[in-house]
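Take a look at this single chain in structure tokens; it is the form predicted alone.
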Amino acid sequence: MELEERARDTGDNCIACTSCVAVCPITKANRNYIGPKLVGPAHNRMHFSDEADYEESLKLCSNCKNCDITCPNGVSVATLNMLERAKYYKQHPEAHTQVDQMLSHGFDMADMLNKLPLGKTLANLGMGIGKAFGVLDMMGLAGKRDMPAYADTYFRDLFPTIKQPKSDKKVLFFPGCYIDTNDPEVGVAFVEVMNANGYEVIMDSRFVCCGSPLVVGGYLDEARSHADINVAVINEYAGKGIPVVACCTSCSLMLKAEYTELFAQSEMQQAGKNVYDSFEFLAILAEKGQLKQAKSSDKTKMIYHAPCHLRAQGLGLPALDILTAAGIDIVNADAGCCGMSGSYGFRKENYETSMKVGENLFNTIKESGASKVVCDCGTCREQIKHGATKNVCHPMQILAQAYKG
């Protein structure tokens, strides 16, 4: 059933105040882009009749929702932008290139590889070498950056492997394209800190990517069909009373609010009440003095990173909280937007733009003496990896090795 109140109509509430073009980090990076309200609001109020009045500058949007963090009349900025973008590419399929189909299919891409012999493996050594004689940049990758490598055992196939006490208290582990396939051991470490405090997790095989680098990429259709099947699925364990819980902020974001959104499906927005980020559940436990205190000995300075996908949902920082309650030394960088944004500075064209966006904070990290960076979100991890050339790690990882003392 679709929602009176929808995200599309929210363009007539933009007053033209610029609090949007001053907080966008990329209109900061590259003067090309002529700022979020005059691309999605202003399309979205304009209705457009002619099939060319498309505005350019629209491809540099990143989606990292900063705009929507900033607005205050609460216009779905991004959102706007994304459905702008996705109107175009309905209409002009053609333009979709190689690279769109790649970063935004990229899970399909991974699930083939892991029912190949050696297809991991061989795919980590052909982005290598492809980096190292330039057959990325010519493909339309940035070449200059490392791709993420396949893991050798998909989180789906170590999560069986993992012993659990038996619960009555279970969640629903959302695990994401890049802790299923990149980034495993922050999923292992999440059923640790979850068996700590004496949940036992589940997973769901019906599960498919949330959508997001769909949504980005143009391919709206693909991604309404990704969510249809997510939220039947999460609607189905709220019925059972079992939270769904997410370690990956863009993840959870997509499922708790951009569903609804870009949607307007009753049902979407059932589902997000039922959809939590990782630390988002420990605080609620905390608060309620249900979370096991953990007492670390690990005397490593560390420096954390919040993702723009997580301010987006206006939680706090409840990942810093926790490990700073633990007795981790670690700081705030609160150095702005990284620059990665999903897919976005994989491109070759948004390499330069990434990699400006994110120099505050790579400046602030590298000035900060911190020998371990913490993040919740896998691409900006891999961006600050990139940029600031430091160890980074999901504060699930430091939660579940404080555990053990």
Given for the second form:
Amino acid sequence: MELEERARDTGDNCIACTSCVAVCPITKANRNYIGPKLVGPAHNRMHFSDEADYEESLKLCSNCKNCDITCPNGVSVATLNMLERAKYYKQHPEAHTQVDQMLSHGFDMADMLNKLPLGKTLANLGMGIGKAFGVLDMMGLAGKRDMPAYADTYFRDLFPTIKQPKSDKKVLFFPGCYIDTNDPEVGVAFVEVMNANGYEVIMDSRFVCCGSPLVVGGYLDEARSHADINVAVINEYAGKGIPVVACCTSCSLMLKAEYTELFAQSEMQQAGKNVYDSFEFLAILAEKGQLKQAKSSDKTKMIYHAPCHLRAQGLGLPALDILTAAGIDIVNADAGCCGMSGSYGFRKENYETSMKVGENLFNTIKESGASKVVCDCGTCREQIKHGATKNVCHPMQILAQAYKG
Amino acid sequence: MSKSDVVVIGNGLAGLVSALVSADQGKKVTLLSYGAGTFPLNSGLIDVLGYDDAGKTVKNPIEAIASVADGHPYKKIGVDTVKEALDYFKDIVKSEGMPYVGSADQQQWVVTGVGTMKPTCLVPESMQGNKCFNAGEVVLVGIKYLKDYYVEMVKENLAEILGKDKKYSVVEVDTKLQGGRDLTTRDVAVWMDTEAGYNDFVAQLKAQAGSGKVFVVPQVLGTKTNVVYSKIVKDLGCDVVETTCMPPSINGLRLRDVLLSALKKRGIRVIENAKAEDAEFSANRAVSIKAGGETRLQTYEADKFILATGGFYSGGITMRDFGEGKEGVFGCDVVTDCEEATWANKQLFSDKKQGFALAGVKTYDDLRAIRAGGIIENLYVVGRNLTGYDFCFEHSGNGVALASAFKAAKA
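Same protein, the form predicted together with the partner chain this time rather than the form predicted alone?
Time for the whole complex; same chain goes first.
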């Protein structure tokens, strides 16, 4: 059911204070972007004049949500941008390029490769060769980057082989595309940590990609169908008292809040209440005194990068708190956006902007003297690997290790 | 969430200073932020009291605040605390590499972005408009394509104020910045952060430099602290003065950065994008507040709470019907005894205050909040949440924010 309070109407709360323009990392890095205030709230309000009216630089917004974080009046600036972008592609479907199609539908490719014998191995090899010969560049991808390699075994196939103690306390894991197909070790670590806390992890194969890459690519109708599928599953489990937990902060933001912002449906709002970011869930356990205390013997100096999509959730930095409490030597980088923003930095035309945005973080990491970077977001980790150091992992992996002593 | 000694709600100047002073008292502090405070709109100058009730310029701010009307925040804060707070502020910004000049008993003058001059109490080194008074020649620097800065107008206005006995000249700098949007002060400040941009800027001014001259420039001397300022006065061999500017205010953002850096050094926990929605009480004490994102709220317990959520602009005070102002977190009593007829003064630049500007939370003299006619023993109210002053009319915004924060945190 359509909600009365809709994020798309929050443009009217904008007092044009320019705070969002002042903190927008893209505005700072790229002079062609006219800024969030103008393409989101301002343009959104002008739209009654001409449906086809479009601000060209809107495609430069990365949906990182620093505008939302900085807005004093609760304007969903980034979501307004995404709705504007979707409106444009509705009017101009021909404007979608092959690379838009590919980056927004990575899950299709990943599924297909999983069905082919040696599919993933050959794809990884192909991406390496493609990079070397400039093919990625020709396709419109950032040829200077490595594309994230596919895992030999996806988490969906790995999960059934993990032996878990049975428990009445269950959580439904939403792995998200990156952990499922590129970084399944994070999922394994999650199961270990939940088991150590007396929870049994379950999966549901009906889940589909959260839709974040579809939204930024301007495929809003498809994103809506993904939302409907996921929301139905989440609400079914809510009925059984089983919470849904995600380790990827962009997935958790999408399931918790962005569906409702984009589509304003009451069942989405209801579903959001049954979704937790993984360390948010652990922090709630800790608050109730139910979190198993870890005592780490790891003396590695670490630095934590907080993904923007976690910061936007308004719950602090629970992974940093929990790892610190476990005795890990870890500091907060506090160096702003990494510049990757999901698929954004993988586009050739965004590469330079993306790297410029990340510069402060790269320097902070390099100057910190830390030998390991910890971050909850998969594509942030890809960016850090490319710009600073290869030694990057998800905080869940550190906690799982700490539990082992 | 582990309990804090102090929870500060709001991250404008009052909120950040409350958190810093509390931490310096050895307290474990959590700061809840929702939005960037007023900094992108804030000059970052510390105005203590620019004009009295009659609209006359105040010469000695600390002397003048002794005689403000009853009910004014300064009456509650006290002259000595205001002085201490100003000293504290100067120490903090100096230790963060962005020293301010000025003292409580003498007004400083700042050149505005339209070429008028305004009184303030503490200014960053880069904005000392006083330096124009003794200069023989004022060189006004315009920047090609810069939005909202009309150098000829600045020149005319300034010449009228400073007198015809000085020489005035204009030089235009071309940044050669390419790109599809208007040039803002921030774009130029970012350019000045780069070595190439800085060198180009200096090269274009060098021929005009000389002793007895002062350059008046829009607010473009870099995005961080006063590093560019310190360098450029040496390289040009004469004084340089930045004006105030249209949003986003570079100096407001510089100040925000240095205060956040000071917070970080003190290990203060900052929870971003967490809107405070509700509080729990036990008798006449606040026990905890609930704050968070759209989906879920977290509970933050503390022994002491400092409310710094701002006035109408920041949503700290709201009002649906005349006379029915609300403070949304604790439900404190709000003074909004303005009626529809007296709510606004339509003559924006007249010598009368705005009725709505006086709205705010009722407090005792020690800044503790009043709720349902009684005290909340461990809730202190600071900054624009307070009733009884029109910061815009009297030019006292950051002064009240700073001094009330200092008092509340020390209590």
